[in-house]
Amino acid sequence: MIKDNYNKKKTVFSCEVFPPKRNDDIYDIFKTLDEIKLLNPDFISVTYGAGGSNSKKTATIAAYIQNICEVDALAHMTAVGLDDNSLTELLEELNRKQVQNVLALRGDKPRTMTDEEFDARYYKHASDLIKVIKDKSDMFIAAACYPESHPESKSKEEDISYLKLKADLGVDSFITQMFFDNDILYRFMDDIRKAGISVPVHAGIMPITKVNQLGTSVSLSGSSVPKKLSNLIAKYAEDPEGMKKAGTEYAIEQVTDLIKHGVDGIHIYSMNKSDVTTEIYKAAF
């Protein structure tokens, strides 16, 4: 289970990868886990589609990552779509596939679901995903957390006690949304702490190798964007090659700082691609 890393390293490594959209893809997706395990992570974790609707993917993806690669799948779980009966459902697949870790999400609204149907949904929260995932397994819950606050948050002291409560009710450890200064990630740190928030927390790092993925990154995930990020956006506007190298050069020169930190985890949002994940890797660790 990924709880026992903790105790065997300083700073424990990880990634994520998301199902392909074409069933005719997944092929591709289990070449990229074969690259990838060669780095030894601790874990992979894999994502689920809005509303559940790459759940089976989900599942089959993360049964080759615990089964075939021989690396901890932490399968992601969103609260959306879901009900008592779905979730049992999926929680006794994982398990039959031998997956004993999730990420508990409550999971963005998509796009064929009605403002209705989302306020009418059977979770509303993570928390309450959390609930019933400790009530119905033994499985190991991962969450979310925002060091520059959830969108939605009305301040930051509510996030932190919201925070707070997905640590009470026992998750196991937080992977926080990409970020782009690690100064705002030291700031979450002290205060999450001060709160008595004591879960080991993963620091997520989105490699940023195209000038297209920043602005389709922040806009879901709210994240701010420091000058020097944006100055690199603009010098290679232009230039493909030279943009991928700059932005893996910049998620190296995080995540070296992190390190030296001594934050408790590395998890890099891979977007499938095994180089530039192994080229962090290999630079930083």
Given for the second form:
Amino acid sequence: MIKDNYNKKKTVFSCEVFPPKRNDDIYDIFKTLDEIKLLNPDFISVTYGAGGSNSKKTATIAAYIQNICEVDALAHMTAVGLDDNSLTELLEELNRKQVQNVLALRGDKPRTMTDEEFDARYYKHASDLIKVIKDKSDMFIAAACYPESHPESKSKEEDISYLKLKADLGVDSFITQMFFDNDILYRFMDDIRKAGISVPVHAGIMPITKVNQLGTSVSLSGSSVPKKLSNLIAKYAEDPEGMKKAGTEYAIEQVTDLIKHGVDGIHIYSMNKSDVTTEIYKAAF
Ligand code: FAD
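Could you switch over to the form predicted together with flavin-adenine dinucleotide (FAD), since the one displayed so far is the form predicted on its own?
All chains and molecules follow, beginning with the one already shown.
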């Protein structure tokens, strides 16, 4: 059980994979998981496609993690794309597949959805989903948190008050949005602990191994990029191997410092790459 690890371990180790777009690539992710499993992670999470696209693949990959890799699987799910019936079906499917852990999210507006359709979603927020999952199941429930506040929040205080709501509803752990400056995480931890949130928090670490990663996932997250990292990106703009090495080293430094500071957990956004995840794990843990 994921929950037990927080009492047993100094730092809980987990990582994230995402379902491949092409059906044919499902065996590639299975191979990646076979490699990540060798690190004995405490759990592996699987993302849920925007608006519920690819949701079948999320359940299939989570079942592989749980039953073939024999590692606890955490299946992401989003309020966007779910209603009462489809949520019940999804929980039943995960249960049939022995997956007992979920990451409950609101989700973002998929490109194919209009603003009206997005606003009309059945569950408005992650907290609405969490309430129902609590009522309908005994699942371990994780949720997202944002060391630099969620981009839509009016203030840090407002964002933390909704985080407190998720904690009060019974969330078992939080996983942070990616961040590249550990001091931001330490300040956030002080703020949430002062607000009475005692739930374990996994620090979400995204190794930047490609120059164009900043233009895609990082800009979507709204995470700030320290000068040290943007300098590396400028330096290795024409050197993919150099960028991969420097980006991995940057992540190793981040994780080493976070462990030293006693964070509850490290969650590596693996980008489906077992080699980088393995290198970080071996160097920092
Ligand atoms: P919420 O908790 O609903 O928060 C969204 C905004 O509303 C915030 O500003 C918050 O302060 C405010 N808010 C929260 N609760 C309430 C309330 N009850 N009333 C009013 N306002 C409220 N997206 C995917 O599509 N698939 C994934 O697999 C996925 N995995 C992710 C994993 C992690 C670790 C993280 C950090 C994000 C992930 N996302 C994923 C992206 C996520 O769906 C978006 O960041 C989304 O914009 C917010 O989701 P949330 O669960 O934090 O939303």
